[in-house]
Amino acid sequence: MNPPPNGPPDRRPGGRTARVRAQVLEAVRAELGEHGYEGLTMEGVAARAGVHRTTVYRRWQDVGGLLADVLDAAGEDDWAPPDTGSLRGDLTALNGEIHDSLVVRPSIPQALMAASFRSARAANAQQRLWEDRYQRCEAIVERAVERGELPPDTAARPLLIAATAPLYHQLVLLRTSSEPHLAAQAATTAALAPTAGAFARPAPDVEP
């Protein structure tokens, strides 16, 4: 049965369906990296993938469906955040991975982020991917709390955002050239901030 028009394709299909999906999604990444959102077409993806265009239209409906499935596929992997034995080490290693994905050319993550501002379906899928990645990365903060590096009331999400945001700000928004120490500097700042009371969860309201 085909997926509903506004939903992502069925996940983890098998056999020939899996091969076609893999070919098409790889073609989307390649086309997006080479031509950007404006140059991404159903026909171009079908030709690069070696798949009949009616198959692409039937399964993904439009460019937004293709982008959404690429993003959803990224959330199906077994990626786990780095585990170096220290909070600063974990955040630095995480930032290193983010840095490398943003400065490589073509940068598929950058292209997908840009495309998400042009497609509602891609935007929803991008949000799902962000949520998935942040949830996985909360393990970094949980391990640091268990090691006694962080106060027990440390809020994971704000700390992770503070650690990673400088990379996106400089490399994606400002489009500045890469700085050698950016990843480590941002990680160190975020790792030290909780000692000054930053990222503490608000105390629950107590009724009189």
Contents of the next structure:
Number of protein chains: 2
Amino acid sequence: MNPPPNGPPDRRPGGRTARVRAQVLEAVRAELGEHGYEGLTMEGVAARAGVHRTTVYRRWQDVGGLLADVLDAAGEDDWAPPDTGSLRGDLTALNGEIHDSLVVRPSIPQALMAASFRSARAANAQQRLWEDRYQRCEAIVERAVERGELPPDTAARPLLIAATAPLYHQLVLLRTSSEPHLAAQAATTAALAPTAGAFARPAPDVEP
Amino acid sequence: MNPPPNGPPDRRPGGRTARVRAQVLEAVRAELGEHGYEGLTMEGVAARAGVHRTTVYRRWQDVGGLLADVLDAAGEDDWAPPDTGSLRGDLTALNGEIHDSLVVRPSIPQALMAASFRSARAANAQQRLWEDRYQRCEAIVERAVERGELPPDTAARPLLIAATAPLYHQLVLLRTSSEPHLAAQAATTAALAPTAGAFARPAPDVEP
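Would you mind giving the form predicted in complex with a further copy of the same chain, to go alongside the form predicted on its own above?
Once more the chain from above appears, this time first in line as the rest of the complex follows.
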């Protein structure tokens, strides 16, 4: 069915609207990688994307809108967490992916995290992306429970946070230099801790 | 001994130079808490501190210099990590302090972390402060080793990172709402993991 005249824009994948969005978001990532948040402008993005700047203003309003859409687009992929056959293997591979995405230069994830301190729209979109990613990663814990590697009452989210937080902490906030064992070490800790009783879901009304 | 005429400024604690610095840094913290990095200006700080702005420019050069000195000053205190008599108690109390400093509004530590994405001088000073704080916290691990709670070959830094990273990750980057058990849970995980063999210093030339 063809859209009626003056109807909604063509949003089919491969349609004009989708093509313009892909060009603009690619330009945002490129500008962000080269110049950081400071150098990101509506005009620069429009010029790089080869799209009229009135289109960029109408659809994304401001730099925060562009960043939010880059983050939302990142959540539209079909990424799935690694499936290596063991909890420790999955967490180590996951941390390897995180590590590589944070140490590559320029690192778009690093630039987006920095930008999320500048724009409320970017911060909200970043939060949605984190939530989506951690939710997908819960499959790692579910599979480990099915294999009998973890007790059935294991709380997935705290385990995943424990496994991944040290990498983000060291590479984004502490800005320590990247050491090859960072990814594996944090994964191993999180994989070993449950055998000592960590990550059991607390019974209600019990002191932590 | 009196300083010679035209000698170095009086840097004794309580001297004029120290007083001016204390006033200016207090003004930086206050302005940062009220307006964030965006609203931080040399003029605003000088006015709030009741100090001539040429003094502020001469001594701190720019906003990055002010932020760096606030961070350096934070490292000049006599803070010591909690000493509760147990590893889990120490880490839980430590995380309680971190938690409170991050959820209070305005949170100066949060504002300084955000600012460290904007200024290389602030980023360097933030890094020095992290290093100083984690170094002081190594006493927690040393005491636990002395008490026999941890094996003597325990690597202190990764354990401390594992204990504290989840809080920073959730409250600074993920911006999840504060839950009362966050602080204790991460501390418990890090305290339990060594009993399963995490944080043993790796033997050289062994695959992680």
